Each structure stands twice: as structure tokens, then as C-alpha cells.
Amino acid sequence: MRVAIIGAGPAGLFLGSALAGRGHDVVAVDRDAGPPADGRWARPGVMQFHHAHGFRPQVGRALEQEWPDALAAWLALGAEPVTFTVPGMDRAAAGHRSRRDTFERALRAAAATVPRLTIRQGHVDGVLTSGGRVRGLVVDGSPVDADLVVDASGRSGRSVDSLRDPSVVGGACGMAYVDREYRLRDGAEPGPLFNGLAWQADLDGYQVLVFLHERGYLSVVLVRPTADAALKDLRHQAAFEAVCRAVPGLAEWTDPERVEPASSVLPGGPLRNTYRGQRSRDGRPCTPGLVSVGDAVATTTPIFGRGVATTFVQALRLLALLDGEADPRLVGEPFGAWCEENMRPWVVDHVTMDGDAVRRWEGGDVDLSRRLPSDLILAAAEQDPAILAATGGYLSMLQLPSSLDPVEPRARAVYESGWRPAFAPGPSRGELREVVAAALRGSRGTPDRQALPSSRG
């Protein structure tokens, strides 16, 4: 089988590896050169690429099963494995410390040893059609014949939309983030940690995280209402390094002692989650010849760090469904169904979830007339140890958001009673933006220098 993929990012070099090993002659198309020898790799197109990351062990697990040679590159770059204690289950794999950049460095250098698996850089400037089916890509004004077309473009991309049904759950959930890389110095100890990936910390009208990344790397995370646009500013070194001083928490991990900044301060726009199917524009469950995966069907916000564990998810089962049916045009309907049953209902999940969030962070109460967010059955456990028994499924993507259903009445109770949960130290989102506008009025007149990656490794 000839299989061309649209993307060379996380999605299409674990498919094309995966469907190369098999004996599949594959070709996997991205803009992108590839890392370069030294320096910063910019990736562009690929607006998360520097962003905060966790990886969940669902993409370990995937790499073990199907391309050990990746996960071995990875370890060796510095990937870091980290387990805990998962509620109501044993000692478990918590995932991988890591970087985005360094994750695929790992595997565009494994990539480059898989024989029948070429990458091809260029623009994918369309799809080849007939007879009702996909036929292939054209790439720079050339054709590209192929016997399935794996669009793995990600959120951004656009060359099948032609062929894609339009609508989309989800959307803009009202959040927007910025963050910043900073490495520990030598010898220092990291500060407060939830577990060995992640802190995080929801105050009065905001939230902060933590990622953890390999050799001592680590970004944090603010995260606002986008409809508070004051606090755009955030993206200003002198405003950004202000409020990590104002929450304690933050204080913590970013004091000068403990910490280098590793990065400028990164903007990432509004955050969105979306869910896509794989149906036609015609009305048909899927195009024939055409299979859409990983960031292309579905995207949640990276509170949870959830989407590369879904993108490996959905190539699983991709991969599995290719080895049963010898006819490829035959995978898009069956492998849409399962996305429908099995991807939709994390984006929901996080639609209901972040949604909720942003009208609480504007001084909504707990909404009992439905059904509580996820966050918020979470949150009850801490008044009703019997529920934090019942999250380990949903807290590990083991089950689906679902398996709360049955702790949802109890975190009701929880709820009814008056209770709500506190706020972390530090000052409101009102106060922020007292915070952020000092630091700019003190800033003034001076340029606002960004500090350069840090060049220890």
C-alpha cells in the first residue's frame, strides 16, 4: 500500500513508522526542514511547538508497542519516565518529563532510520480525486499518488477541507495562556509539585500551572479569561516576572536562586477545544481514501495535558483497523465511529469543563440545575474521600469522562451543603491587573528585554 500523510509532526511520523514497519511504501509531507544542526528549531505553522507539554503514559506506551527506536531517542535526549500513585489503583507510569522540541527531535532522528518512510518537504497545495475516492496529494504542483491519505495537519491545517464536513464542536473556550521556560540551577531542588509532571493552582479569577520538563527544564503557565484584556500584557517580560513574584506559589518556583529563565515570555493566544468528524462534505460518514488524525479531529486545552495522548490514541487504533482491512478505503467509516465514541466525548468534556471555569472566574456560582463539570466532581473529594476512589479511570484516560457519572450525585451532596472550594494564596484577577499595570508604569522608558534561551544544553 502506498500511504501519503499530510504532516510530519507527532501524528504522521508514528503513523508513517508504524505503516512503514508493516511494508507500506509511505511519504510523510510537512513545510517544515526539519530541526536544524544547532540552535533553536522555530517549527512555524505549529503555534504550541514551544509551549508547556505533558506527556501522558498512553504516548510511552504507543512508542514501546510500535517504535521503540523513538522512545530509546527520546530517553537518550533526556526524556524523563515519572510514575504515582493513581486513585483507587496502584503504583502507576505517570508519563514522560519533556520538552515539545525535544519530543520531536526524538523522532524525526528515529524517522530518518525507517526504511520505506520518506519525508518530503513542501506544501501540500491539494487532493487528488476521482471515481468518489482519494487518490493521492499534489505537493508543490506535483502529483503524489496514494493508496490512503492520512491528513495528520493538525488544528491549523487546511488541505482536505475541500473534501471535510465543516462543522466542529467546540471552539473558543474564553481562556487564553502565555508562559515561559525557565531551567533549575545547578543543585536546586524543584518547587511545590502536585505530582512528578505538574503544580497547579486556581485563584480568585485565574489559573497557574507548572510543567515539568527533562533536565531540569520547566514552563509556567498563566492562564485568564481572554475577555480581560488588561491582562494581554502579560506577554511583557517586566509584567510576566511580576505576577510569578505576587503568587506565592509562583514566587517559589521562579526565585532567581532556584530558577534561570530559558526562554522569552511566549504568547499563546486563546485556547480552544474542538472535535471534527471524519464525514464528507457530501453527507457521506467519511471520504473514501482520506483518513483525518490526531490534532486534525480532536483538541482540548492543555490543562490536562491530554492531546498527545489523544493524537497516539486515535493512531492506535488507526493502525489496528489498517491490519484488519486490506482494503484502506474501507478504515474511514469504523475508525470514525470509535472517534465519535471514544475522542468526542474528551472534547465535550473539556468544553463543559473550561466553559464552566471561565463563567466562575467572573463570579458565577456552582451550577446545580445540570450536570457538575468534571473539575468540580474532582474538586469534592476533598470533602468526600469516597469519590476521589472513583477518579482513577478518568484521571488516567483509562475510561471516559463518563466513569464519573456514578460520584456525581455525591459531589452534588457536597455542593448542596455550601461548601466550595478555596482559592490558592495570592491576589485576585482584579489585583493582577494592579500588578501587571505597576510593572509596566516601572518598566517605561526601559527596554523590554526578553531573556535568551539558555545555552547549558
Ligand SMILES: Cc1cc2nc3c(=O)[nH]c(=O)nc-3n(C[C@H](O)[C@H](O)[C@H](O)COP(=O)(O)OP(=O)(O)OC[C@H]3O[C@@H](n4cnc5c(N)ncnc54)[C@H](O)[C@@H]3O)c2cc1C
Second form
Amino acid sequence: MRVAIIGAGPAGLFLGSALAGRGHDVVAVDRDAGPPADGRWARPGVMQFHHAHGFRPQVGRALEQEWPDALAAWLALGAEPVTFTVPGMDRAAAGHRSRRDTFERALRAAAATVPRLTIRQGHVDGVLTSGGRVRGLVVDGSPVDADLVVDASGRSGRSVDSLRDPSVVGGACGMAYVDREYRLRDGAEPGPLFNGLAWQADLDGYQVLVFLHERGYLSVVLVRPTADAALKDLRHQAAFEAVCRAVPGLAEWTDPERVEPASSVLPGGPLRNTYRGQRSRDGRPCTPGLVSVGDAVATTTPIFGRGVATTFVQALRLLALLDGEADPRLVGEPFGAWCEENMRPWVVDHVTMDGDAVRRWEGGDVDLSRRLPSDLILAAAEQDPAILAATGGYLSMLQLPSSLDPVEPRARAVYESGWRPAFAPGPSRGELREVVAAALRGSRGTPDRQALPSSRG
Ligand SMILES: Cc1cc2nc3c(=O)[nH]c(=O)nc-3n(C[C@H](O)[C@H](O)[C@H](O)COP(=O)(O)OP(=O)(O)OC[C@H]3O[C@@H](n4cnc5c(N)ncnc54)[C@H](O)[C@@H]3O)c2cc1C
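Mind sharing the form predicted together with the named molecule? What's above is the form predicted alone.
Time for the whole complex; same chain goes first.
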């Protein structure tokens, strides 16, 4: 079978290698030229490329199963496997510490050695169709024939929009973020940790996170309500650094004796949670010969670090369907049904959770008139340990968010008693605005030293 893939990001490369390994002829087309031999990989088509990433165990497991050479390349570039204790499940793999850049460099390097897989640089203008099915791609104006087209074009991909049902579940979630990469100084110990991959603090009106990467690299992430326009100024180095000093946990992490900056402050866009199924514009369950996968199907905010895991879990499912189906035109429909059942709930979970978090950031109380969002169920375990034992499946993503339903009434009882999760120590969002404004007043005339590149090494 000839397979043409739109996009050579994690979804495109993983599927491309696995399908080529099954004897198919695969071309993955991406407008990106791939990593340069030296220096920074700009990757303009993937806005989150230089932003904080953590990698769940599903990612390493999928590579081990389908593409061990890529896992070996990732480990050789420094990716660090970590373990933690999952409630009710003993010690388990927690995932890998790695920068996204490091991860994708490993995939690209391994992909270059896969027989029958071609990575072609170009822009996919659209798809070739006839007889109600997709028959290939148009790349920079020229046709590329294929028996199956895989849309792995990410959350901003548009090249199959003319065929796909435009309706999406979710949208912008009301949160925006800014982050910066640091590196531990030689011999310095990490700061406070929540688990082996990250540290998180929920303050009055906003959230801060630290993601650990490989070889001492780490990212500090500040998440704010999009509506709080004054906090757009967090993108300025003086403001970012002032906030890091003002939030006690971050002050520990970013102590100049512990870390040094490894990048400029990286402004991110508004965060999104979206699900888009396989249905075609003309109402069919799918367009025969076309299947969408990865972020093109499900995009979630990074707070739980789920995106690459949901991408690879989808890819494994698609491979299993293709393995059992001689006619590739027919996989879109069962894959779509599987995505509805197994991917959509994660997006809906984020839509509910993130939307409600923003509402509470604006002063709203816990809403007991509907099912509690998953983060509030998890938080209630602090008061009722019986809840904790039921959270492992959700936290590890081995079970769907509905696995928390049986303990939701216990969590509800905790909130009905009047208990509320305490804010982590640090300024409220109103106070944070003052910290930011004062930092900018103090730095007037001092240009942002924003030229520091995201370093490699
Ligand atoms: C801020 C942020 C932080 C995140 N943090 C995490 C995290 O901690 N952990 C985690 O697991 N996930 C995280 N994610 C999610 C993760 O980045 C995505 O799940 C992942 O990128 C999905 O991979 P993909 O291959 O589906 O899409 P992408 O990585 O977006 O790749 C799509 C590719 O398609 C190419 N393309 C698109 N259209 C065309 C065209 N017409 N012609 C040619 N090429 C095209 C693009 O150039 C790109 O290379 C985060 C996301 C965001 C936004």
C-alpha cells in the first residue's frame, strides 16, 4: 500500500515508521526541513515546540513496541526514564524527562534510517479526490498518489478542511501561559517536586508549574486567565523574573545559585482543548481513504502533559485496525468510533476542568450543582484517603475520566462539609499584577535581554 502522511511531527513520524516497517511505501510530507546540523531548530509550524513538555509512559512504551530504534536514539540524546508510585498501583513508569526538541530530533534521526519511509519537505496544499474517496495529496502543486492519506497535521493543520466535518468539541479554554527554560548548575539539586516529572502550585487566581527535562534542563511555566490582559506583561524578562522571586516554590527553583536561564522568556498562545472526529462534511462517518490522527483529532492543554500520549495511543489503535483490514479505505469508520469512545472523553474532561478552574480563578466557589471536575475530585483525596485509591487509573491514563465517577460522591461530601483546597503560598493574582507592574517600572530603559537562544548541549 502507498501511504501519504501530512506532517512529520510525532504522529506522522511514528506512524510512518511503523507502516514502513510493515512493508508499505510511505511518504511523510512536512514544510519543516528538519533539525539543522548545528544550532537551534526553529520549527515555526509547531508553536509549542520550544515550550515545556513532559512525556507520559505511553510514549516510551509505544516506541519500545513499534520503534525501538527511536527509543534508543532518544535515550542516547539524554532522555531520562523516571518512575513514581501510582495510587493503588504500586511503583510504575512515570514517563521520560526530555525537551520536546530532544524528542523530535531523536524521531527525525531514527526516521532517516527506516527503509521505505521518505520524509519530503513541502507544503501540502490539499488532497486528491475522486469517486467519493481520497486518492492522494497535492504537494506544492504536484500530485502524490496514495491508497491511504493520514492527516497528522497537528492542531493547526488545515489541508483536509474541505473534507472534514468542521464541528469541534471545545475551543480556547480561557488560559494562557508563558514559560522559560533553565538548566541546573553543575552539582545543584532539583527544587521541590510533585512527582518525578513536574512540580505544580495552584495559587489564588493562577497556576505555576515546573517541568523537568533531560540533563538538568527544566521549564518554568506560568498559567494565567487569558482575560487578565495586564499579565500579558509576564512575557517581559523583568516581570517573569520578579514573579519567580515572589512565588516561594518558584523562588527555590529559580534561585541563581541553583539554575541559570537557558532560553529567553517564551510567550505562548491561548491554550485549547479540542476534539474533532473523522466525520466528513457530507455527513458520512469518514471520508474513505483519509484518516486524521494525533492533535488533528484531540488537543488538550499541557497541564497534565497528555498530548503526545494520546497521539501515540491513537497511532497504536490505527495500526491495529490497519493490521486487521485489507482495504485501508475502511479503517476511518472504526477508528472514528474508537476515537469517540476513547479520545473525546479526555478532551471533554479538560474542557470541564480547565473552564471551571478559570471560573474559580475569578473568585467562583466549587459548583456542587453538577459533577465535580476531575481536578477537584483528586484534590479532595487530601481529606478522604479512600478517594486516592481510585485515582490511579485516571492519573496514569490507563482508565478513562469516568473511572473517577464512583468516588465523585465522596469528593462531593468533602466539599459539602465546607472544605476547600488551600492556595499554595504566594501572591494572589491581584498582587501578582502589582509585582509585574513594579518590575516593569523598575526595568524601564533596560532592554529585555531576550536574545538568549534555547540552547542545545
Ligand atoms: C504549550 C503546549 C505544551 C504541551 N506540552 C505537552 C506535554 O507536556 N506533554 C505532551 O505529551 N504533550 C504536550 N503538548 C501536546 C503535544 O505538543 C502535541 O500533542 C503533539 O505535538 C502532537 O503531535 P502531532 O504530530 O499530532 O502534531 P504536530 O506536532 O503539530 O505536528 C504536525 C506537523 O504537521 C506539519 N504540517 C501541518 N500542516 C502541513 C501542511 N499543510 N503541509 C506540510 N506540513 C504540514 C507541521 O509542520 C508539523 O510538523 C503540548 C502542547 C502545547 C500547545
